[in-house]
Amino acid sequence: MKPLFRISFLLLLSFVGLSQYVFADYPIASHRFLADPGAMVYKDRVYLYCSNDDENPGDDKSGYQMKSIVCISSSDLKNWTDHGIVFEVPKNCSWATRSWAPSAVERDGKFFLYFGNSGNGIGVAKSDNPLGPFVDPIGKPLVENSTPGVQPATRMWLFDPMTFIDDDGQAYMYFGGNGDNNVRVIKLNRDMITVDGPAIQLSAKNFFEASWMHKVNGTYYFSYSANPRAQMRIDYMTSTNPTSGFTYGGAVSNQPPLNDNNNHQAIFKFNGEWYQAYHNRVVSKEAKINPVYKRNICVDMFKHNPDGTIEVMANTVDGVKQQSYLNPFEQVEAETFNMQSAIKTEISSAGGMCVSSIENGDWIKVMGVDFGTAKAKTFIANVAGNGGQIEIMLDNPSGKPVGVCKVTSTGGTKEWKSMTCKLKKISGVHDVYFKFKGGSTPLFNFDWWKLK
């Protein structure tokens, strides 16, 4: 029997033939434990770079051990693609022992990833691609305790970097933790890997961690996680200057439900609306394992009021609208989905990632697939491994399949072959469920699919 923690957020449903519990998109990427998201919007796609809680043993003695950054992305905010690890220490950065709470930014066609070496310094990694691999371009911390302006500070946590590029092109990095006077901001040069002058001290009411900056109509919004005395809300301050003059504004959002511990936000604008990615601990709590070190990612929308204040965000299970429909006539990565039951992902020998550890009864859901005007006749799946079958169902996972793709043995999990089956006449937009069946364990790995 599979461990329960491999299933996502338990939402009670009554689907016949499936588990009593399944996961919705609260959380997203529900098949793995991720936390501390940093958001970057690039070419009509949202990228979330996350601390990898899969690396935490999960016990109080071991604590946080994250050494790598995982990226997930989406073009519709409903189906998310798991890109796996894009940065890892010391593999990609020899001086660091930890890689926590990243943020990413694009400039001049290059991508820069900033991370905390636990609470002991801030590093930067660089790539030509938003999916990495990111590597250390300077061979040392970008900011450390000896950096001018960082000290003096009382029990400073030197981590949680967020880099913001202003309208005039000037880049700023915000960081710090564990005290109202422990907020720091430092200018970065155009190369994004060197600092320009000393760090500047800011103060924030009940400041704990998770610095973030966004700008709306000339107003700078510095948001952060408040300390335990302030319920670890995400609070914010506003100013007309990125480095001074901030006044307390209130809460962006309250402590997330089913979290009851540290909080971390990433605020981004997508298709004209503002969103917050954050973590809670619903997956581990429902699985009845230690939730402290096993977190999961969520996304919700919030609004700015006409007077410049922020309307406190509501935490929802399924409150984000799908931004676009998925085109099944183009190759779709199997690790792109909205919901799942009991699957995992791994690096594919064919490149990228694939869905793995598939057993009888497991399934994935892809939301909002546009079949057009009944042109789909054939389903194609690229698979590797033992035999089984993929049942394709629309909208209702307990309904009758519109196609059954027989999967024969390919000779191993690195031997990829395309399997096909005929489809019943389909038109319009539907949610698609792929339900896996078979006797061998595991059945096969699933790399991509498409229709023709």
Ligand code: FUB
Contents of the next structure:
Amino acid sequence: MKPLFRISFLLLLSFVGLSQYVFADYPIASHRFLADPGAMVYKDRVYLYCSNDDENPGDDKSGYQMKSIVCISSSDLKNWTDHGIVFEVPKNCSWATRSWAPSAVERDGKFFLYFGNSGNGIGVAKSDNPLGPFVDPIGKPLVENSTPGVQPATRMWLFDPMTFIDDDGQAYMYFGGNGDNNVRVIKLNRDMITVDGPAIQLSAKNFFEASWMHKVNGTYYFSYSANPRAQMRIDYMTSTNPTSGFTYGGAVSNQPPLNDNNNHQAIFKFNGEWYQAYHNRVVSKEAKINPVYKRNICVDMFKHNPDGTIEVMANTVDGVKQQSYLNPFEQVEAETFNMQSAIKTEISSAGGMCVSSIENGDWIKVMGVDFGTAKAKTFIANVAGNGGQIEIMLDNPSGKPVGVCKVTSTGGTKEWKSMTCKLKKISGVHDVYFKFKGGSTPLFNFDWWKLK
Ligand code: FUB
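Counterpart to the form predicted on its own, namely the form predicted together with the ligand:
Let's see the whole complex now, leading with the same chain.
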């Protein structure tokens, strides 16, 4: 079935100036329904590990059924790469039936992913690579109701783990939900897959879910989603100690626009600035489907004041600046883009992911591509499937193509071939639109592209 999120070129143009509907920083990876981002900055990229809302049937009866974690990443905060599913239960963790609201951390060259088995316990999975596959190393929950210090608690949701490594190397996992006194923090051993001592109780005003910890200039900031009585804001409290002495600080951000339901943040520092990844429900609302279980990911920026308080974050549609331009002379994965209309992604038989489900009129936008000094002569696209063509437009999606790449049938979606076309002389930085045309359904799969 084709995705419901389709932006027509006309509609895209009509967005200009209508800030309410200009999709830029929210949503990102709009071809997927994703939620509950957990951010990890590693080397020069930010990785967001997300609950996979594509797995929710979407009706009010079925609720949240997510059984896998999807990872998206970016080095420029504008173009995001879809890495697909990196962990799945029970395939990668036999005791779990759900995988909700993950967070990830790197230690000693290994990567650890923490997740909620819905609200019934917390699991850990390990990998040698940030893109997985992550696999359960202990064969049981890391934290469950019988873990010392978790109980007694009133109707606690045992989920939403966030693991934080302090400057002295001590790791702490924050978790819990559904009640002011239901915040817990537990020390982890250096192996990151066993706990060190009992869970410690913390209390947070209007605590609902979505625990997160970040540290600035020696101050520990515990942020969380407040309950519906407090409009599900992202609130925070601070302390000079990671496990005690917290005082309420106020809001990091309000209920996001076009959300009207649960809220879940991940706070990260990238290139010296602070950001919040979160979810809202703009894609499903725009597509006029039931938005409750179909969320999408967003990113915005915020600041800490000199006195240590947080300036309430503004939810914007274009508030995040592109951090670096994309180099088109190196292979660019087709599943790296800023915006799209009606495409999907799938596992590529050539490895990694590819753009799929491409039909006549679909498009993707890659933002801030640096063509340099007009040295590009040829566009190369690696494709597999039926025929069609890729029109290449700069800056204006309905402008004149600077190149048209004809795609002939390759003999199947597993038969990858490089198609080329001449390009007009182009210099400088441009947003590139690839518009797909053709008669067959689907046209072809698109794995990568580059310029020569
Ligand atoms: O995605 C399922 C649950 O919804 C998460 O665990 C909560 O944080 C809320 O976002």
